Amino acid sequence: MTSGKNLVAGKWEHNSKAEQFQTVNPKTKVPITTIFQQATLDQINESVKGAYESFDLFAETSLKDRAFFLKCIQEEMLLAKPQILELYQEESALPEGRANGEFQRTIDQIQSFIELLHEGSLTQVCINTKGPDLRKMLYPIGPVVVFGASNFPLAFSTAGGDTISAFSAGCPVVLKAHPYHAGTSELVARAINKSLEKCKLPLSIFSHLGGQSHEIGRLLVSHNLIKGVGFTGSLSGGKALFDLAQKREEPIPVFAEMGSVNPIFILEDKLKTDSSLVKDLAQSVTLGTGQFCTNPGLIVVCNPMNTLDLANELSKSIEGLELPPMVHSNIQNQFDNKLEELESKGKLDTLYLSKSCSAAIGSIQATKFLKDLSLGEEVFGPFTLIVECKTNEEMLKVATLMEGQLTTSILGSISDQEISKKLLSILKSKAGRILFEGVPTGVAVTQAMQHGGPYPASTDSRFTSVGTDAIYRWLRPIVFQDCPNDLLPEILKNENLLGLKRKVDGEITSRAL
């Protein structure tokens, strides 16, 4: 059952002079009956205050602890699950599939990272003892703002990548919910209050504020006590809260996760040859209504013998399906204004609109996509552009002039080795990940996962949101030098009751000092 109400230093509040709002179901357009309250300025600041209160103990709480904790988030989102994935397919209009597995992926990342904090090489710990007594370890940066993101109510939102592995790094947290499925966010906010008060921590770890205005965001940001930021969503939205932040009186990181168009390069003989090549490619360009991060809204083709017509084959794939709506009428009306936006100027050679559903295919020759690469920008949703190149060289320069990209594909066979070769000379610079079979939609959550990339894919190309490297961001080092084996951290003490496994003056080693 939700309330509407704004978790606050772990307090519910009801505020009845709050500017109120609703979720709507994207497919019948009807509100769903839950009236939400906007936070206030003085929640945002109690929440804030209550975050930076805590730190210090939960900082201080061991792996252990820390890995309860996430046990019991789990147990409580899996006792809550009938009525979360019920709200989270009235919210999004997504269908039974789609949320059973975005549940589950949400639990298996927690379980990821309840086994990193057991295995306990997060902290890095290296000790010199030759010279000066350097200790180092890598510690919570301190309170964070998390925003969640509206293509994953689960994934990537209340408890989603970013939340965890800020509780496992020790950072309290603030999470701004996505006020288009501020329903599903509560019942998961729900859980995590639960969980604090079974593990006895301070309820103030965690706060959960509602909103449709961009304020709230901007005042989370800008707050002093605020050490980090987590985001997910439009190029827009990251690139105002990374410059926001960098001019406070104290700069903090902003690690956004933002547009990318993830191009696909297809050479020659890989064209003439894959026979699935087109329907793998139509079902990545639409998967999810085409509102993953890694849906491909690029595809560049060698084909100087006209082989296959690619943006024709792909429209046929298209025709016919039927696609849930998108998450939210924002998404909507951006995507049907972008694909005006490209009708308009008259400069696609092709656009295939399908008539059972909002998927369309574009196509244009590369020597006049060189000469407007705005045409190639992210429209986000079930849309790819195809452009065709009659030479290598072609493709060569559009790789060249791209932008930073979460993920890039280059598809050949053994006859195109040389020009992969020179490709990925390339794309190493342009990218987060390179895949050379498949389509790029989807992501691994593993600890070998890279999901960022150069800008404007995201605002920090060594960091990812995906997979337990995500830790990494929350974390800072922070040497003892000289100091008393009693005022050490535990993990940091002589006698490593803990059992981890140190550098030790260049060694790795388990053993006492």
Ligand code: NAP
The other form holds:
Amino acid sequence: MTSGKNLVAGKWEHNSKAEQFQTVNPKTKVPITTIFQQATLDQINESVKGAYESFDLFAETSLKDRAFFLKCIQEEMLLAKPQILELYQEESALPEGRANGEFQRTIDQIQSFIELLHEGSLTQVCINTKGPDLRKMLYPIGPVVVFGASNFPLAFSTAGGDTISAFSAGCPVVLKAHPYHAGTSELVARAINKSLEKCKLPLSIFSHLGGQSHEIGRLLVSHNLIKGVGFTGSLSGGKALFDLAQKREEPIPVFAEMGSVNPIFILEDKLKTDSSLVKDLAQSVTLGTGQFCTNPGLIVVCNPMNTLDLANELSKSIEGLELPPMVHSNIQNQFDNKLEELESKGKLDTLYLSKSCSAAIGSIQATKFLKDLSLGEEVFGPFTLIVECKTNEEMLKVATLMEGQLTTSILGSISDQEISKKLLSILKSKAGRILFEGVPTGVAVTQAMQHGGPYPASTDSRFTSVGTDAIYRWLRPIVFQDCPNDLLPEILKNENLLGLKRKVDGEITSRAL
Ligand code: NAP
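Next up, can you give the form predicted together with the named molecule of this protein, since the form predicted on its own came first?
Zooming out: every chain and molecule, the one shown earlier first.
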């Protein structure tokens, strides 16, 4: 059951004077009964103060204790699974298979952080005993704000990668719930709150604030006790929050994962010979009604002999397709407006709109595209633009002028290798993940994953928001010089009671000093 209340430094607070809002089923357009309360200024301040006051204690918890906390979150979420899945589907209208898959992905993500904490290398202890005694480790940055994302109500929201990586680092979290799925978010927040209780940790380590005014996010990011921000969403939202954080008296890092069209470059021979290309691309463009950060919004083909009319073939494959509605009417409206703009400007050579769903396919000659690169901006949803190149040189030019991306793909055959090499040398500085097979949708949650790229894909291309390396956004190096053993954090002490592997005078060892 949801209450619509805010969780303020560990207490569910009712405020009869708060502004109210409801979530809506995107398919039926029927509002869901719970009345949610918008967080007030006092609640924002109280939440941040609570997070700040609990920081020292949380930062000093052992990695084992933090792993147990995450285990409890998994258990509480599993106990509430039927209610979470029911509300997830009502608030997003995403199908049962997707709901189940995203729930399991969220549980698996938590599991990967549990394993990371047990393994212990995340603190990167480095000790130098010759000369001054230097003991370096990674330490949590402090209380952070996390924004729930609209397109993944579980995996990139309340107990998603941002929150769980921050908890693993030892950072308290103030969560700004996404207003499109406030109920799902509340149910997950309850699981986190109960887990803190079970672990006898300060409840103020986690707050959950609702609202549908940008003001709440702005106040949280501006608060002088907040030390970092995690965000997934629009370029305009991420950039606004980033700018705000840089203008503070004490600037703080904002790790925003924003727009990306994930260009796929298809080379001449591949276009001729790969019979599954059309099916794979159509599936990737329309997966999750196109609302994935890794959705391929731009496909650049080298097609000098007109061997395949890819736009036409893709158009055929979306003809009778049925797709779930987009997660909110605002996203659908933005999608429709952008397509209308493309159509009315008449800048594309063709624009095919499916009659059975929202999917759309556009095409344009590279010579025209190169004169107006704004045509390559993200149209968030099931749309892709095919850019037709007549020569490899045109393709290289498109690659050179491309903005930063989460992913880019080079699909070529053996005989395309020479041009692949040239493309690769350009694309290495454009994207965080470069694929040579398949499609960019589907992001493996492993330590080797990189989900983040040069601006505007994200605000700091050195970090990832998927996979266990996401934890490094919330940690900073600190070195203790000639510090008495008793004053050192447990993992730096001579005894090494936790038996962690440490780098001591250049040697990896778990022995005591
Ligand atoms: P959004 O508008 O960026 O909002 C995400 C969160 O950030 C919301 O909680 C919102 O708060 C807050 N926010 C946005 N702008 C803000 C600002 N200027 N100041 C303070 N807070 C701000 O994204 P969305 O609602 O998820 O979807 C809208 C559009 O985002 C989509 O149409 C799509 O273009 C894009 N999007 C892209 C990706 C991607 O991965 N590339 C993913 C999701 C969405 P409130 O709404 O509560 O004020």
